[in-house]
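So this first bit is one chain, no partners, the form predicted on its own, shown in structure tokens.
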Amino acid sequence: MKDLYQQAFTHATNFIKEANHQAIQVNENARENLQNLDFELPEQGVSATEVINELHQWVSPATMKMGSPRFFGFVIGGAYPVSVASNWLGTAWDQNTGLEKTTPGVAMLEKVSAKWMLKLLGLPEDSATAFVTGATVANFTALAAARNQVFSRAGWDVESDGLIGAPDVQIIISEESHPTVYKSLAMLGFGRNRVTKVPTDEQGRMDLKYFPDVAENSIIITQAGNINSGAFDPIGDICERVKGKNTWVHVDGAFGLWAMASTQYKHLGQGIEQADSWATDAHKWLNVPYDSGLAFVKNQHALKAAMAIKASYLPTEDAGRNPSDYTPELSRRARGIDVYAVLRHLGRQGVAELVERCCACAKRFADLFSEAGYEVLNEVILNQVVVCFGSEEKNLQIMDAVQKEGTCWVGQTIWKDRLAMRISVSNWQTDFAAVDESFAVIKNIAKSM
């Protein structure tokens, strides 16, 4: 086994070492070579060494270099070296992280890192934390707790009796809400279309002039970090507005919630601690390996009522914090290992520095584009930049050419009915040098079009 694991380690570390110096986008030859993996399952197997060599030979070249400091296409972090190492260690431990009694080590890592994050983000320190796959399931988990509480206060046991015949629940969301919110609502039985959409201002924030009257039995879904502009809804004002009614305010903060770790940017989420739940990703701005999502819920009972599982063979008596009481899964990997590792490695100041450097890099991008005469469509208050080069056709041509050139990778978006280039800065390696190198490539391509 030692030789096998050393072989995998060598392949992995060589990939990481070389990735920052290679074209980010996968070339067509590497895509075509993936056909070498597609054959009928043989009657006889091969050695483990051969399997690892085949994976490296065909899959490594066909892997998008998303961990590059010049990957700006989506809000995707890289992976701090400490989290890559902790992830390998966690795989070796191979813990089914469900019960504190049977997996005390990794359960403790979740408990401690949850405590650290709640304090770091300025959220109520007695909130419950769920370690899940990503923001989709984090939103789902938090909104399941919302469903439990709102229906319970309306006199309905939704976990036992379901939704047929249940009281009406008003769902209020932003017209800029992320598609994962709609998916979560659909999975919870609320439906994608039975929502009240609040119009937004020029930066994608809910416009309170158009905020509807809030009925009893309501769930309001706000946003901390618009996927295009980075803007925050007026969350504190919304929380004040709905006080005294049977309501639940949820915050979709897939990447923006991490801004609360910075004294320079936490003003964007003024009053955010008044909400009832929050969702975010650790594999975005905290830069841990995929997958790692987080849901924080103020009412621990509501979350456990929606998520806890009981069976005769599960040792839950006198249990501490059973991780499975807070997540949809009973069986899952120990995601808290990597979160703990990065937080322990960076400390409070390190997380704040990461956020602030990414935001500074985004602002530098915006300034360079503006100085070059290109239109920046958003107020760059966080880590998102939306830029337009002219017609839709020209924007598409430039983005395609940039992606094929390989130095950096940018994505496209529709912002206020205009197709544009979107740059998201959330990688731990990104600095001004990476910005300047990437901008030079984009500018040269744009000038040649």
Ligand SMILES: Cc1ncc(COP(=O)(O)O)c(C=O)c1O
Given for the second form:
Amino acid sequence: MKDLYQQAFTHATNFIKEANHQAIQVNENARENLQNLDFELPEQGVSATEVINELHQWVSPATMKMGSPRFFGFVIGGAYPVSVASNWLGTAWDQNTGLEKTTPGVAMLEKVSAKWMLKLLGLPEDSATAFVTGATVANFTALAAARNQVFSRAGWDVESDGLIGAPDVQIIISEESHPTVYKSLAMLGFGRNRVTKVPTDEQGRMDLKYFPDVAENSIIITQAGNINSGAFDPIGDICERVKGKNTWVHVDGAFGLWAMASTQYKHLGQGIEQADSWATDAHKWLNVPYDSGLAFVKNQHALKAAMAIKASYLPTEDAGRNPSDYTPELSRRARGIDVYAVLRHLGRQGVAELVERCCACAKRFADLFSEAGYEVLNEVILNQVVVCFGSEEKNLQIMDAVQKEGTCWVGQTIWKDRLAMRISVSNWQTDFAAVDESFAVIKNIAKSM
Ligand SMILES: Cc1ncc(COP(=O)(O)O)c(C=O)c1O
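For the form predicted in complex with this ligand instead of the form predicted on its own, what are the coordinates?
Every chain and every other molecule in the complex is listed next, the one we just looked at coming first.
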């Protein structure tokens, strides 16, 4: 075993060491070589070392260097070394993190990191926390709790009786909500289309001028961190507005919720603690390895009613905090290990510094683009920059050339009907030097077209 693990360790550390210095985008040759993995399952297997060597030979070169300090696509984040190492340890532990009684160590890590995060993000400290795969499932999980509470207050037991014949529930959502929120609504039986969409202002925030009258029995889905502009909906004002009715306010803060860890940025989420639930990703801005998302829910009874299972062979709650009482899965990976590791490593100041450095880098990008005469479409208040170089065709050509050149990686978006380049800064390694190097490449390519 030792040789095998040593081999894997050598490949992994070489990959990490070299990743920052190689072209970020996967080249055609590496893509074509993936065919070497595709054949009928042979009758006889090969040695474990051979498997690991094959994986490294064909898959490492075909792996986008998303952990690079110059990867600015989507909102990806990297992985702090401490969390890569904790992830390896967690894999060796191989814990099925459903029940406290059987996996006390990792259950404790989830309990403690949940407590730390609630405090760090300024959320009600007795909220329940679910460790899930990502913000998609975090939104789903929190909205399942919302569904439970809103229906239960309307006199309907949705967990037992389902949605057929249930009272009406109004879903209010921003016209710029993330598409995965619609998927959650569909999975919960609310449907993607039965929603009231609130128009947004020029920065992508729900515009309160157009906020509808709220019906009795409503779920309102807000956003902390617009995927293009980084802007926050006026969450505190919305919570005030819907008070006194049977409502639930949810916050999709896939990346933006981490701004609450910084005294410099937490004003963006003013009043956010008045909401009922919040979703975020640790694999984005906390920089733990994929996958890792979190749902926080103020009314833990609603979450448990939606998620907990009972079976004669499972320990009862007296055994402690059962992680599976809060998540869609019974069996799952111990995601709290890496969250704990990064929080323990960074402390409160370290998380704030990470957020602030990424935002400062985004601002630097915006200033450099503006000084060079390009149009920055958003007010850069967080970590997102949307920049436009002219016609759609020109933008597409520039982005394609930047991706092929390989120094950095940027994505495209269509925001407010304009096709543009979107830059997201959320990697623990990104600094001004990485920004300047990337900007120089983008500018040279843009000038040459
Ligand atoms: C605002 C927002 N919500 C939800 C998601 C979905 O997150 P995940 O891909 O981690 O499930 C994202 C991902 O980019 C996002 O930015």
